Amino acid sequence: MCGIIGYVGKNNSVSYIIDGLKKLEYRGYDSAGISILQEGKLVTVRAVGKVAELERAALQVNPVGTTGLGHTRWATHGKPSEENSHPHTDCSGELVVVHNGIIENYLTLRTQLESLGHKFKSETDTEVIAHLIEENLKHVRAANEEEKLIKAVQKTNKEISGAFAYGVMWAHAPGLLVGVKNQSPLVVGIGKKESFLASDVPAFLQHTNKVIFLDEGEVALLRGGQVTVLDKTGQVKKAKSVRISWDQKTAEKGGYDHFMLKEIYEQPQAIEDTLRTARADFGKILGLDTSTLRGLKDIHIIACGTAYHAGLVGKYYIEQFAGIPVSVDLASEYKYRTVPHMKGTLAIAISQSGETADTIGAIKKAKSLGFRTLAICNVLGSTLTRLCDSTFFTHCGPEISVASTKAFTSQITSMYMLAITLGLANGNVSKAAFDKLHRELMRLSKAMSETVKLEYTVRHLTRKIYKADRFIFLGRHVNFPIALEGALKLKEVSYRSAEGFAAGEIKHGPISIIDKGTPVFMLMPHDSVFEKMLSACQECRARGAFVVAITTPDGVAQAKRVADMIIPVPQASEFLQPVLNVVPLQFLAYWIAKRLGCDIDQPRNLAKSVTVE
């Protein structure tokens, strides 16, 4: 997830673009850049770091021009560096592109373009768009330069695949900005004799609240205050504009009250984007060849907090599908315990930020023992990714809320993909079984889209229970870590006492803290341990607990007999069900915290990345 801003109008575009990038910095902040059309030539300024660094660099160059593009980056291909920062140019330096999303076939296109003589200056997937448009400009016929650019862009759109939104500016078509939307956000703002192109409304809201939300496959042509929209067939479309009533702060959150809520709703797209990069040979992405995968005899998963819970789910996955023994350690403990040296050990570090001090220390220890290391991380170029032998990136975009939601479900998704890939490599999973498991995984984002519709059900529930002193979460098997995560989420944002347990353990002590009215959340999809969970419901209800059953459609009828309330979650395969089951618990934490008046995005005493031990 990156931030795009473009301006074409009657004023100097630089201040509009820099200000817009500041408003979009929540979408990415490892580097930024601008290109301004000045007296028929493109002037480009780029800088590593936050937009403030770009602003300082731009003041030194002091470009002036009424048409420009800007970008704030969240790296997905190529480390954070000035060379990899947007905007990217073609060989001539007369055309620039800014881009948000992933070009799936960029390696194939890059090879083809290099064979035609194109010289690449970055490691990014974005640069292929600039060179491909440059190549297509040579072959399209048009009455004028603007029409030529439009046709070249349309031809390019047919040749690239993936989820993308991008903006284009060409020195030979001054006064024209072209925007393209395909599965990534792009909006147009219409002002007085000026137009804006952006990833999100906050970039230009202080200048205009008249907005066109582009549909999939559409191309926007911006000229001053005039905007033309072409549909996916290339025909002019009568686009409807709307008036946005949000204030600036609300707009940054996409209309949601908090980033946490926004990020819960972003989970279907985050899973889709994460899996998009795994559709190729997953082993090659990880830098692990088949012989290395077959040689793995032991796996250590290392993480903290929410990522630790993702690792616990991953243990079930790997042992089920790959048959390899797995230990899961809190990174803060792994560093100090005696770890036996075993040949064929893979240490997997899970971290959203890649900067968690305990996880970094633990992975250094694993490396000192000679273990191969793998990071599952959301931040390209972070310390953890530089330390590990290989990395799989979860493509969530920045997660602003301290309480992790979309990073967690993307981490679980990544662990599932790793597990079935290991199983295929070592023969524990047949090719036919792998294909079936892979198909189920690829349907997950659609099921997640249905699951986030449960917000109202959970919101209604919280009216009855938000004043409770303590909350209990119970699960078995692969849903036991989800019980732990549900309790952690509630503690993080509402400051209420909450505990997660394996349901079979309540008789061994925890049942003593259940009394009349205690809310107990049962994670009980209709699976191999469903009958056991029914028994746990009865045990808790007999002690006066207010029992809430989170179950799948086949379990609703039986669960109603032993629970006070049902939250029905869409059905997935048994091992993917936890990814969906956690969503109502995320909503639960959010709405209890909101009713209690807590600071949801920045809970007391907590930080997004714990960078000290």
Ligand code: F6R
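Note that the structure is a prediction, hence the values are computed from the model and not measured. For clarity, a rigid core is taken as the largest C-alpha set superposing within 1.5 Å between two forms. Numbering follows the first chain given and starts at 1. First, how it differs from the form predicted together with the named molecule.
- The Cα position of Ser184 differs by 2 Å or more between these two forms after fitting on the rigid core.
- For Glu145, a C-alpha deviation of 2 angstroms or more is recorded between these two forms after rigid-core alignment.
- The Cα position of Ser528 differs by less than 2 Å between these two forms after fitting on the rigid core.
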Contents of the next structure:
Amino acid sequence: MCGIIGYVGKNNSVSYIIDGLKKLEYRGYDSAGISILQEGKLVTVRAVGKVAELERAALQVNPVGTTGLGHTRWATHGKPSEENSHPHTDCSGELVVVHNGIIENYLTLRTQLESLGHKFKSETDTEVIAHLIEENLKHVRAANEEEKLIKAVQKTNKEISGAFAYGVMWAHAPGLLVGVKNQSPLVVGIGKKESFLASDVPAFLQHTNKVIFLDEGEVALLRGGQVTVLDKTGQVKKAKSVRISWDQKTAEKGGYDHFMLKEIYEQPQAIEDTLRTARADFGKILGLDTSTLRGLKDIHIIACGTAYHAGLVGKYYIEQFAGIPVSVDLASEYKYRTVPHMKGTLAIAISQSGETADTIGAIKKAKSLGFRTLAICNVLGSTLTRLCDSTFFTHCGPEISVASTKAFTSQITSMYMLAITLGLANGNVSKAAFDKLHRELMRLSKAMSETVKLEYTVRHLTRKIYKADRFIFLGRHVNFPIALEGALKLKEVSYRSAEGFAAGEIKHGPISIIDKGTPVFMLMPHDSVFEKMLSACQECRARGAFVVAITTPDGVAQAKRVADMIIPVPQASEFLQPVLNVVPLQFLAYWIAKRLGCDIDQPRNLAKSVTVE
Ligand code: F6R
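In place of the form predicted on its own, the structure of the form predicted together with the named molecule is requested.
Every component of the complex follows; first up is the chain already shown.
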């Protein structure tokens, strides 16, 4: 899980590459490096730590050249160190490779290459690619050096296995960058007399929004503003470019201290944009005709982390509105359990990035079982969207902060739209009921605009509690997954111990960890389970907990009697309330992390998209 950027054009590539790497740091950030082709020689600079360290080191060396590659690394093979940082070179030092993903047969290849005399300098799987291309360059026949490199890369692709994307630059073919995509993300940006190779669009979006999404097994050849794509059989393909509507400002912090905060505030817009497409015929967007919708007997939701929590909320929705049984699996578990075959099963993968290896693996399994597949995803052209039969895009724009916020609420919103559409199609919901549910949904963005005003209240509260050792989150019914999400968010960004439970479960064990002053957050809108939540408040308070009630206006008076503090959230319908209730918990995580001085957008040990199992 790393970030690749390449530039070939008319300007000095260094600043393009360093800027691109900064935009890709969310993909991993234990070390970084660049290689620049300067007067026929490759100049490589690498540094452990963030891209800022690399920038400092590059300034000292000051390389100049119009073709270059860069990389930000998140270690998979070999510890974070300068030797293991990319770019990696062959024995001659004339060829460099940057790589994202895993070469599964690297040990076998390394042994073979060592027996042929290749000398390895790192512990990485990536270095195998550089030496293998070097070896293959000796054996291919070609009219010129460029063609030779392309053929050697194609031969190499047949010999390596795994999920990978990589970029190559060779001193003997100046002005050419070669990119290879196989199950790891790689996109091409086309500018004026310049082009870019990158793991993700924000890396070059400030220079161009014209993008080619490569398909699996494809090779891209970049020469200035000219890009050629070879398909997996090696034939030149007429590659389609698309214009990305995200501008650079959207992909940057826009005045907030952190992307996480900016993204929390973007939620009204994210919901609005997600629902805009849903105003049309949602069934059609899903690529599911009415008879398919009617024939669905069983739904499997597959996701990881925050997206899994969105899936848990989705189960309540689909079972309520469509009456179809739903199972929700962690993608990493779905792959390994026995999944009974059924006719009429729809597998839904929820993923912000569309590149999460576990989710991709699970959806491949669902496909192999003959299930119809649907992705709820935020990233156009991502691997998951190519794998699934159809996709509904969440349209919340790039989510840069590692901690997912706006993607989560957009995912829940999409699940709600899906559930009521299914219900209408299979007759579980009448047209009149559907219209009412739809109207409530269309009011959600406005209610979200009110909800984000809660930042000040939550910020003030965190002053009292940010030093606590552990935090507890409780919810019932549709708000139970929100308790899980509140705890996950807090753990991720503040490194505090936090746990979420179904409120009815605490008496079965977890109550023993509640101590004097333990902050307990109660998700208790004034709904069908409000009374039960009042009892849970009393149980916790009796053990000395500091109880914070997140409730709606009608619940405030009663909640005040059993809680130490109230966070009043705007009222939505019972089933849409979770979308609003999570917002104060997002602010809570943000402000506790901020007070503790944590690296909010890039928490330790985490990366934005987890492209390894
Ligand atoms: C939490 C978080 C992760 C992701 C998970 C799935 O804030 O960001 O738990 O939700 O890694 O990622 P996607 O949605 O990209 O598949």
